[in-house]
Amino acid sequence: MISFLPRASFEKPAALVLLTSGQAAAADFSSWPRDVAAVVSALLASKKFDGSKGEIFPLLAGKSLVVLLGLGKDEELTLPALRVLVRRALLSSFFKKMADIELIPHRDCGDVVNALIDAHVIGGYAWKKYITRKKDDTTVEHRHLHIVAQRQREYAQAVAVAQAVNFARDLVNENADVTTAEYLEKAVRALVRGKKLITLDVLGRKELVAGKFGLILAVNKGSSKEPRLVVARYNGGRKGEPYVALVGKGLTFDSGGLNLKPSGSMETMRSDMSGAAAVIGTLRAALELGIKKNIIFAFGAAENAIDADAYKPGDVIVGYSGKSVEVGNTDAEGRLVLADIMAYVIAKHKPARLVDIATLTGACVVGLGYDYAGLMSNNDVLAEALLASAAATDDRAWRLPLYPELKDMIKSKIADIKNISNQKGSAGSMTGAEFLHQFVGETPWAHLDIAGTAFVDGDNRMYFGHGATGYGVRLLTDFIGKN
């Protein structure tokens, strides 16, 4: 929980004070309570704390524990570094059993306070549903952080977005046999229940068969679970205003199919629905913020499992668009699901712009690592808008090229198109995007490959702990709010 205070009071059991090295050298504590100001001033005068980056110094001032956190030189401090430093401090042993903490920022401005909100809400998140808790556990999610900041309404919106990020993370981190296509449908139904601005369309197996959604049905053939195509139409803008469409990949588990993934590559594949989770999280944020735009939130959910009916390498499948696809590899399944959904959304709703988000290719991890998503687009204006939102929210993205010759790399001798490149091991992210490109026609479209950014398989990465990161919720919420 987060609330905002008009000025530092130090009435809480603990306080975290952020200081750059310049502030430590010439700080003004005239607005602070005298006893606290005296203790902190004496420490700074002793030169035992100088605000160096990552420096932590605890003090007792009256009844409060006051922890000073050094941020280093102001001109060298970045917002991602601020998130990391504050997260580390809040998770330190000083605050382990503190349920109420007062946080005094080094500056009261939008970017800084939003970063502090991320550090607490996103940085403090941990998936512990299946861990037996001790009776004296003070969980971060039950901690109350009181931030000294003025623009409470603006910052409350940042809290709502950060909570939507964690909502998406919960969907991804849950067991794959729990987060099924039906489970995701129910999650959306719960979000939109009673909301007048939302119209929900859900296609199950029967409707998908009748509509000739051959690609998503093929991917799901080896599963005992039902697939879904879910489209939520959010009408927050003017009547008749065209839609912006957000489309997510929702592979609730990806074994690789008959092109089976090896050990070490399958264990985290419940995260292969991170694109759908990002779309659902963005829907939650849009509803919380009351965004005044017309938006389509869509995803296809399926499970790439194996049994006697599983689709096979070499199969030719006709999708919703009427294009035939040669299956070169059953582990290139996400693009098949997306192709059917995007073709459907474009044909039925004619969006002015469409953005898809997917854990699509391991090649994107090879090219960009784990901190940047790959962005590919057929429209420069759309791409630049997404890159601006990526920079503003720290959901980082880097644009990769699309060019005419890529189409030759996904040609098939027996079908209209092939789902993998003919040039083995080359340009995997871009050929995956080019495959999707073939299903959007003239619609301005962008593709976000989040294979590296969606999940942390380890202890920490930047200000995320182990598990899902909720990548895309902040970026897409910012994008639909501004464009």
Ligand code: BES
Given for the second form:
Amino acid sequence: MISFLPRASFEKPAALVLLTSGQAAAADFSSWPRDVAAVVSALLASKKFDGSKGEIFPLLAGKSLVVLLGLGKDEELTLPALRVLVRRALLSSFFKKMADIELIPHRDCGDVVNALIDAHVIGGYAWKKYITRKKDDTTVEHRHLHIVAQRQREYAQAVAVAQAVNFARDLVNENADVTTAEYLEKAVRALVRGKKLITLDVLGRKELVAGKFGLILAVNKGSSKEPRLVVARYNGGRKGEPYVALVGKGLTFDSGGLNLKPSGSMETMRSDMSGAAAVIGTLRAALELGIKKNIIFAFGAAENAIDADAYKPGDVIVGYSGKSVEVGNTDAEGRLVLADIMAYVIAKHKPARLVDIATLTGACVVGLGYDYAGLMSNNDVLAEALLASAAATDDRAWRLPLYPELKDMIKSKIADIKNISNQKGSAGSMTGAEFLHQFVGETPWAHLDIAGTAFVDGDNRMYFGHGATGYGVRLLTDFIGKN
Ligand code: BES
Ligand code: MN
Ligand code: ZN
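With the form predicted on its own already on screen, would you show the form predicted together with this ligand?
Everything in the complex follows now, all chains and molecules, and the chain you saw is the first one.
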């Protein structure tokens, strides 16, 4: 078997060459410059490099540094593994001072190129705004990666989506007192400025009071900042074509409220607006890709803080839908905010489908860990479409069930419904979802619980460093483009 390698120029000071073990055994270098081909084939003949998975081997060929990366057996190689391997090679010390790198893939096809861009743009991201020590001037952001690939259109689209992922990550990583509800509103205004495709509705405290949004107002009561409900209507599709609505949880900080979170559980809660950040990032990607669909991008932004005015455990509150809610726990605040917003978006815009995305429950982290989001839905077609986009983009998701008995678990003796389960410690993600379910009526709806996937606290995970992952931007962008 002879594998033909993509034609590469090796004109940059450095090159990263991806080779499967099959290619290492029988590759045709006829399209490569002779000096590079000679050095590489000599190495392969010596068997010092055989393309084993994760193997990295540097060579000097003429004036350029050529680093070979082994991918293992072609038939065992997956795209998620490719992202991890290529990220590790690009961050390795061999490329430390290299600002210009040519990347020669083992195959020139759309999904491989997409994975390579993720490895570079998403894998190279780090939040360094507050680090004052002198920055290395060859940090990954300043690097040029030239991927040898034919499909320039897919290439540009993948870059736009990956950059939208990093944009969402910046929103999450920034201090909670910077990314307030007002800040998120301004971020959206900046994105949509001059775009005739978009109609923006923003409700501040005054409008929320007038519209009887009692749930989001209750959550925000202990905060010194104003809440916001932001709805951007993106009219990229035909006139009259129904909307798909994306709704994000935007808790700019979640202290837990009077049911205060303990130390150890609060330190990363600036990430509790990751659902809203995913919606904003997807809006950015949709604008850049020019997606031809009608889409509603919405989020509710509030802060779950405490002062003498804070909403209280045991309170009964009434929101936009008119349903009364017993506050069993002030830390189950995300579902309150979402209930108000989803009820509003459904009443006002009657979307054909609604997907909410939220860092909703610690139980989701217990059940599914950090690499899979929980997906719950009242509609199998919608759930399957989201799972397909999750698999295509590597924003992974796993479906959990919703069933009638869950409703009994959130019964209240003093209100229509309660914001926590009467069976503490069981089915926490599903009872959270069932609460939301009670506010969507018959609308086909799906809920993504991203409490585990939105943020990396500590070591690298998959191809993400510490901090926000931008989970959901790739999944939702793929979903709205295809559905
Ligand atoms: N924002 C949290 C959920 C969360 C936990 C996100 C860990 C990311 C990491 C949410 O508002 C919350 O506090 N949920 C409670 C619900 C409980 C009181 C029913 C939880 O999971 O403990
Ligand atoms: Mn909470
Ligand atoms: Zn929360």
